[in-house]
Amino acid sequence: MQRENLSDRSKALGLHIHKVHDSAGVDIFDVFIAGSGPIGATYAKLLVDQGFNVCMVEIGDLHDSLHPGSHQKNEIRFQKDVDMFVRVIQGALSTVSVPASTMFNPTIDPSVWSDPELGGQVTISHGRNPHQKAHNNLGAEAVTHCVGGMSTHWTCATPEFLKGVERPQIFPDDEAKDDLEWKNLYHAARTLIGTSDTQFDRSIRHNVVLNALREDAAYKARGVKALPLACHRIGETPYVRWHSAENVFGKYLFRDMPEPKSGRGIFRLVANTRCSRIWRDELEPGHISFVEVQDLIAAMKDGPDKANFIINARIFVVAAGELMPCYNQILAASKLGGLRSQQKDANVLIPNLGKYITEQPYISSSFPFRELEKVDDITSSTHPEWWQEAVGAHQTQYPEDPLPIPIQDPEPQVTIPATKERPWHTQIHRDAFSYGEVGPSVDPRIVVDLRFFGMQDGVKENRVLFEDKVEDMFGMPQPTFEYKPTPKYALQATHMMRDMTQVANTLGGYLPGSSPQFMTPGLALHLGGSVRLGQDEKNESVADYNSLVWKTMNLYVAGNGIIPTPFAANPTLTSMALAIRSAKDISDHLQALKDHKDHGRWRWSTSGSKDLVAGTDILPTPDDWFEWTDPKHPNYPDHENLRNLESIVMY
């Protein structure tokens, strides 16, 4: 849409054109992206490197960390005491849907207000949702609002999905083609986020856990190994740099402003800005014309009426996470589907929005090593030279310490890979979550956390609805969950609990108060399925395997919600892999527009032609799209030299 036409429609809607257009000197961006987590950053990085102009909006703040989107656990104090990071995670999370409560209290002052008929008024303050029932809620499901999203405090675990169980089938009729596609996509995703399984090789605790499990024939047969993590160690030190959306953005996205270099496009990230609504073309409903955004700072200062703007683009990617504000929420606010009032609307554009959600039954426990079998062996002369040197140096410096493990010995990071017989993901480590800090009563050097994640198949009854008459804190439709585990996966969770207790008994004894327990549903923060991909719209999906929404020409969805299969492993790597594939499709579309070539896939995707609908061009990603994964390529992600680690002096 040309600038003058955009101006006319914006005036008719009472909106203004956002100043980012003038700032960038761009009348129409090639790509608009909602959301700045690792998935949105994947699209931005790859498309800007291809020379396309990208505008990204994020509802959170740009300055929550030293660099945009960086992992907050990289701060020195958290490197020295990981339990301190628990408070950071707790402060970063906002619960999605809280059942409304009553104000009735029989012991309160009788003069205090209450509803005489109801015996206490049901309230909706502080995000409480009067439509949410407690029995089918995902009570611990939460979101983070900042540049980088959850990646600013995630565990950095980046396993691949298990073929035949978790991994979606892009090419279901050709196993060899599907395997090759995933091999290439996973390699590219690992390169982009910087995944490694060797960064804890010189950790005494890590090797104690590995060896203990490998000495047990049952676990050795299951292939116990190091947990793949997005991080790198700083030289020979005990410290690591944890990776995040910052690593995906890379060196250049924030440095090339205002003039692009080396053939890269222009990139703008607009923070403290809500993506409010997607506007469709008045003549062609399958074509998105522009998005409406709200400057939240301006809304506080000048009022909402003067803070709503339009951003114009050719392609629109909604990668804002699962919930609040998310792709589901933005699409629902745009009246494309998912609203409670649209449940029986046969003409809604996206009828499956928010349906078939998947979740992860989640068990957690903590335990100290069994003393005689594990700790006493640490001083053995049979260990490698680096191990003996580390123990000797610690005993020399702290001769009265009865525990021979160095104070800053890196934590264990171990996993027992999922199998078809035991399809759950395991993390055996010592890390910070929103719960479970050890406290001062037990030396954290001997404590190991067990976290097991199960899966849940997407069924129609499990869904998230968006309320027409209740808003969240940002003025968007309030999500309401309707979720209940299916019998098959409920039983599987029982088997998972049995497996965890056996692992724990192999390694040590339970920490008081940390016996194995099922955590509140939603606490894994890995909600999936709500905008699921599929081979055709009839299989009740939202988009094709290029992530293009059915019946649309230029609207893409991205993130964990697009995964259509049940999964137990951390989904970020898989979501990034699918984003890499989708970015290629967008690049092809934009290049065709630049070359003025007929590209029927998008032009006629809503016309009803059997040959030219979304999903007909599901092809393998070509090798040249992965050229940047070569270490010699100028766009290769250099994680170890991403940022200067020297001290910053403020005058």
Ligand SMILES: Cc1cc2nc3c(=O)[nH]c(=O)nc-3n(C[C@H](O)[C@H](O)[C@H](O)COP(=O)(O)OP(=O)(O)OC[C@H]3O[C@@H](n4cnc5c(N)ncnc54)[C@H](O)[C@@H]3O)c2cc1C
Second form
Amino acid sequence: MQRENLSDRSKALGLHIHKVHDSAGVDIFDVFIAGSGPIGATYAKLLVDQGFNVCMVEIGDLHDSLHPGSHQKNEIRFQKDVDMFVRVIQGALSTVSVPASTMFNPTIDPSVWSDPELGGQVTISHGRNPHQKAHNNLGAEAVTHCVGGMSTHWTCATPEFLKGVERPQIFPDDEAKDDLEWKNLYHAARTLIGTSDTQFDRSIRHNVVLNALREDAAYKARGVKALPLACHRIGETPYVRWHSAENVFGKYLFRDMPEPKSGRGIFRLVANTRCSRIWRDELEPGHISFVEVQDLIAAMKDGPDKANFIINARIFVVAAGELMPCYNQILAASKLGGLRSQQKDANVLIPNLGKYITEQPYISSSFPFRELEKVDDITSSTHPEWWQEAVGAHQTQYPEDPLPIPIQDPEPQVTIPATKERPWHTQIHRDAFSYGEVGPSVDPRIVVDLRFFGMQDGVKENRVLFEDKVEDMFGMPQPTFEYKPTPKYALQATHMMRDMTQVANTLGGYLPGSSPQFMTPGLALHLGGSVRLGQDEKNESVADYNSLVWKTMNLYVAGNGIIPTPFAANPTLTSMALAIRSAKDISDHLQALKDHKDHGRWRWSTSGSKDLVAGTDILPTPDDWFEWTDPKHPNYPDHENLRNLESIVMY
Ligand SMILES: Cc1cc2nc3c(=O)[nH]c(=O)nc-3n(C[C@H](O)[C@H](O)[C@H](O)COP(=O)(O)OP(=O)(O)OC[C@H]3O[C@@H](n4cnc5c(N)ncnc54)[C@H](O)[C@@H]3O)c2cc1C
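I have the form predicted alone already, so could you send the form predicted together with this ligand?
Now the full complex is given, and it begins with the chain already shown.
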């Protein structure tokens, strides 16, 4: 089959080539990536390391920080007072869909404008959505738009999924093969994001919580352990460097990025630029030809019509959001599926887009440690030397302080792992989220937060639809949620609540105003399923286990939305693992193009173009794809030496 003439097509659409092609000196990038969160960064790092030229666009800003994509909690003031970080998170999150009905305000001045039909102020700005019902909304679902995405504020919890419950099966017919694949992928993902479960070993509070649970008969057999976190401690100090997309990009995100050498490719990140639409080849519909992007600064200055450009690439990766609205939005805006008007269209390219979404019922509470029996024990001489020294130093410096816990004692970071019998993820720790500041009435050193996350299977009734006629603040189709927990998982959430209250009662008493409560659906910010992976294109999936969208040759989806299983644990590590696997398929794909060999999804035709083939090639990821996980390898992500911390003091 013949391919269309690209320049004729772009002329017909009135689109010019984006200047990034000139700036990089590249006519056609090997890979285009939409979204600069940790998942987009995973693709970028691995593929640039392999010598491929990558262009990434990000709708958000670089952030006015010296180091784009870095975790904002690394600022020392937040480490001294984590409660202050709550407001940073609140500022970073934009709610996705706000039902118009909640806009009704019975006590507003009767003379102000309101829609006479609906009796409230029904507008469509800032996520207000006239199609959204309140009862089946994910009301707290939110997105972050900036380089680094949500990893610029995330909690960094990076557990693995529980086999047999949460972990997807890449090789369902061969358990040993599946186990080995996940072992390799998880090891690589942990190395890339820098996960550790020892960074809080020298925290008094951490050990108090661990011991209290481990010594309690009810929890002894439940494997209570440190929560795995993507971070590292700076020497022996109370300060931690929290990892983010910046760590995944490594050197590629630095202003003084070295020119490509040692076989590395060119990397360009274009911020303040919206990936608006993916254009398919008119003659070869399984082939994506180019993307249309909008330069948002130029759109403000010169008007949107003069700000739309095309970027050419061989492969396209949509990694534009932890929350599926973002990347689904790009696919929906490209009319590939998911629009309300396409619900009955049997010919749409991606019929399952936005269907079978999963969400996590989420309970939270905060409580101070149970009175003094645990606090008194802190001064006992049975504790290790480092502990006694820290307590001694604190008591010498602050003789009036009735609490023997050092002011800068690192926080507790504990988890009780999920099991088949209790399939929920737990975080027993002290950290900031978008709510839950400890007020002045209680010393934060004795407060512990409990966060329990449940799960939900993807069912066809639960979905996100994209509106044809309503746009979000970036001019993309507005998402509308239709989501309700199924009876099985609703009951599981009740059991989770019971478990949580027992843990809370073991450790302490509730903080006034912070007793256990189910949070607004969506607040876990771990939405999955909307672009789910599957074993064959006839089931309800969107892409294969290489993350290659069915019926396409060169469109890959990425992020938490690809996870097809119900999951309670934080999903980013697993999404990174699947991205590492998918990047290998992209690398093979590009190599096949170069060597004129066939790929699992297409084969060369006699006319010199490519023919789409049904099915897919799902192979184990070979060992050499993981070579960079060896600390001696030049591409090893060395988190402790990512950059010189002095540069924060003097730049
Ligand atoms: C308070 C909080 C705590 C969290 N804690 C944890 C945790 O402990 N563990 C965990 O696993 N996860 C946690 N998460 C979720 C975690 O941050 C996400 O899972 C992760 O960031 C997803 O990575 P991503 O790259 O897929 O998407 P994102 O990080 O969302 O990045 C996507 C990027 O794409 C950009 N984008 C969107 N649309 C477009 C477009 N049209 N064109 C160009 N760019 C676009 C966005 O601006 C964004 O920067 C937390 C999140 C928050 C906010």
